[in-house]
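Given next, in structure tokens, is a single chain: the form predicted on its own.
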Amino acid sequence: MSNMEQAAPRSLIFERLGGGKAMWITTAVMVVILAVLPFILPNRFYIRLVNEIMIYGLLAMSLDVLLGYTGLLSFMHNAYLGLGAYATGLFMIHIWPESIWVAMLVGTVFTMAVALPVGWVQVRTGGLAFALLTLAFGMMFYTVAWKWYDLTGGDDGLMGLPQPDITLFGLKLASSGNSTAIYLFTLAILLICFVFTWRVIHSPLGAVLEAIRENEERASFVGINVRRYKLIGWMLACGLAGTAGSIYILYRGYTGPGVMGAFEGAGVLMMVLLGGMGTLWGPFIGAALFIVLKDQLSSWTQDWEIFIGAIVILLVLFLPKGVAGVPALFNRQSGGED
């Protein structure tokens, strides 16, 4: 192979770990705006509200992983959630309350514990087999969930979690029952993990990935182990969604089997749409704009579904890369216009 045609693939690898100076200056600006939120937010509902959409758009972007860079489609992401907030309470009530730290990483490692036989399965198959896997996956953790109830609490939930302190290096920072500790420990998090997402995605594994998204036959044959990836792809998914969880037991101090239904999982599906696939940060937004409208909704009527529907369909149409292909349209607007 000549110097050029090495040059190329680590040009354009450089290219893409450059590049987003713009994405990156408006996530910092919403990082600091999020951050002085619950100071100058005297309605401490809000603050819970954006807490729950922070950790709600982390599980959209999980599922973003796997379906907007690896194009693999899960109907039921939201059980990965819920494993992850039932491994860190359980954790935390029977064996160590102590550490908010180790019960976080139980509660991921145990998900994608729980994720790898169930991907090895899945990645065998592709398309719709794929998707309805993850159905029935999803559907076999959520009855668990509801029926195992000297484990999980049943239908009531799993109940009693302990708050402990937040530390770093031994320093103590504040107590997890505090709502304003929680949020800001919540952003912190979930800064990390865009972060690490973005560098995997913005890396030759995420080249990787793409390339199976966009031809999985193609990729296969110029030598690339499709079911590995695949496999790779689907644990990095799981994880990010364990850890999701983990986040949103220690913020409700409270978990059910509700968050592992159907529905929910409906939810996180139109979260990614509405906010744009293969953007990560679209997502956020989707969450957003799904949780808000939910929100908002739900106060007027009691069939709130059906306008969430309605709007979810009319985005589609009209919208198909969700809202971040907006810049994109203007851009083709005003180049039409030229």
The other form holds:
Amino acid sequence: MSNMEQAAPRSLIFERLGGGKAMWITTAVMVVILAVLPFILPNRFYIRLVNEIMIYGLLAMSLDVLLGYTGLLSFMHNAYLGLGAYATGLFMIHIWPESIWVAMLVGTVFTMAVALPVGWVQVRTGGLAFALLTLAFGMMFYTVAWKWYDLTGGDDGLMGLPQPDITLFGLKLASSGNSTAIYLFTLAILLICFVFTWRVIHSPLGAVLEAIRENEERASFVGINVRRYKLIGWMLACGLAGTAGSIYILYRGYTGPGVMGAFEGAGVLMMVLLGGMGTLWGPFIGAALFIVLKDQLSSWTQDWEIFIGAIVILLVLFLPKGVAGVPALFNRQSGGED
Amino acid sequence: MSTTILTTQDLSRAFGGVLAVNLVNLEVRDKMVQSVIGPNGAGKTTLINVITGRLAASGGKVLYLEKDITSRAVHHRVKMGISRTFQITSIFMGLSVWENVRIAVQSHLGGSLRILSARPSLGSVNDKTEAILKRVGLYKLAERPANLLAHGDQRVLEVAISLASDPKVLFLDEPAAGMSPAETDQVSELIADLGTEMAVVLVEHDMEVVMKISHHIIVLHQGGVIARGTPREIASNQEVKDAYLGGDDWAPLSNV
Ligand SMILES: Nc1ncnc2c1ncn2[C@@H]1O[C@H](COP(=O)(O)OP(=O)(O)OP(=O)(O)O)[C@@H](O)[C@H]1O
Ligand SMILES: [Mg+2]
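Return one more block: the form predicted together with its partner chain, after the form predicted on its own shown previously.
Zooming out: every chain and molecule, the one shown earlier first.
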């Protein structure tokens, strides 16, 4: 009896977060590995590669909130990463270069402020029309970033980003120009965003999003205001993408319109599908696969897109549920299912 | 006579030139099972669709508790107490039986915006979910994904989902379609029972069920009401027999 009473509070932390013990232990191990990586990997280049994987993993995870949990297809989610990057950069260059935190907040809030009216229009449609609108709005944002030379630097991109110190509660930690510092900063923000998103997805709100994904009509016939909750899912996904964009420009010290292009958007979709949608962690694996493949292939051939396309085709044919679907595949083969 | 919950006034719905529902006047009363019957294509499903907000009306009005709800959004009607099932099963296929009902109960009782709580923390939602599943006899299958349920159980699950919002009026579109005789018996018992608590509007082709559990029957033909009355009155109505099968030798009706 007393045994059970003692056991309860310990498992409670996992229950409150949602997800099993194994999942959180894996997460903790991953975070520790990622945290020590810059100190054991001598090559700066690989640190920056992992940093990029973390940022795109965050973006892909935010797309998974739409695709895997709400059932909405967004072709150019990277446009919202771009909005966050430009807003953060412009704010630091023209208004206040001192605080990385304020700049990130501005990037995220600006992205959400743009996403709100866009989402308001988009949720009034469904299915294919919704997806097409994401493409149309994304292309508009891309064009603005590309053509509004005076503001964005056009094709040249946004340059001359200041490098303020990273501070915490007034304590100076490091310069944001230091690649190890920005790497660890990325990891910290990523961890916060992941735990937050995981929590939200496994909350009653996440249940509403899943219901909409499963059957939109039935959802409205149990009294759910489908448009309203789609908009909430959209805002969550765009806010996270904006945050990813803020880190992106801090990490690169630069952004160009290229990150907002349709081709890049397709890449983010592939990351989600490769890793496995509807899992939140799958997209990180997808981002790692995609970025490592792209790096290896592009050092070997200029036409890396052809090969990455071929690999994606093979994976979609043989692993329709992405890497996250591999355990289920083994279960079936060993007779785990009826 | 029990109180009137819902009425329609000259309700109509056209598809192109076809009047699928043509000037229908209904009066749905509390604590009764009222059936809508008629041959294929008579407009029964369309009538339910217009009343529940799935389709817009082309003319006429829907009054619910004396309020005009003709152009209200679906989720508003559900919150007000109008619930339904579909002719083609509409459930959350990828979710467990428990979650199918739980999400419907959550939507009714609230808590959907508590983003920092765990789903199981909504205590009253769990209790109500359990009560509904026990009532319809699906509690034993609570863990099972809905897409792995037998057809009959999926139909019953949809009834369970539609009960989550504490409806005052419940529309059931051929709930027994495709069920075995044993399942049909069970579900008609459940419907009769629900009819003691709320207004039930039943569309059903199984005349044995209709004749057994209905208090009142409305007959639709080509979008219009051609007869209404008690099961006994309808069974002996010549116009109904003609419309239904074009003859008077229709077994289910002549048995009554
Ligand atoms: N969405 C639609 N678009 C066009 N015509 C429709 C639509 N829905 C129904 N109809 C037409 O309206 C008429 C009534 O159809 P409805 O489905 O309401 O009949 P029903 O009485 O439910 O028939 P059943 O017993 O076969 O279910 C039919 O002629 C049908 O073809
Ligand atoms: Mg029908």
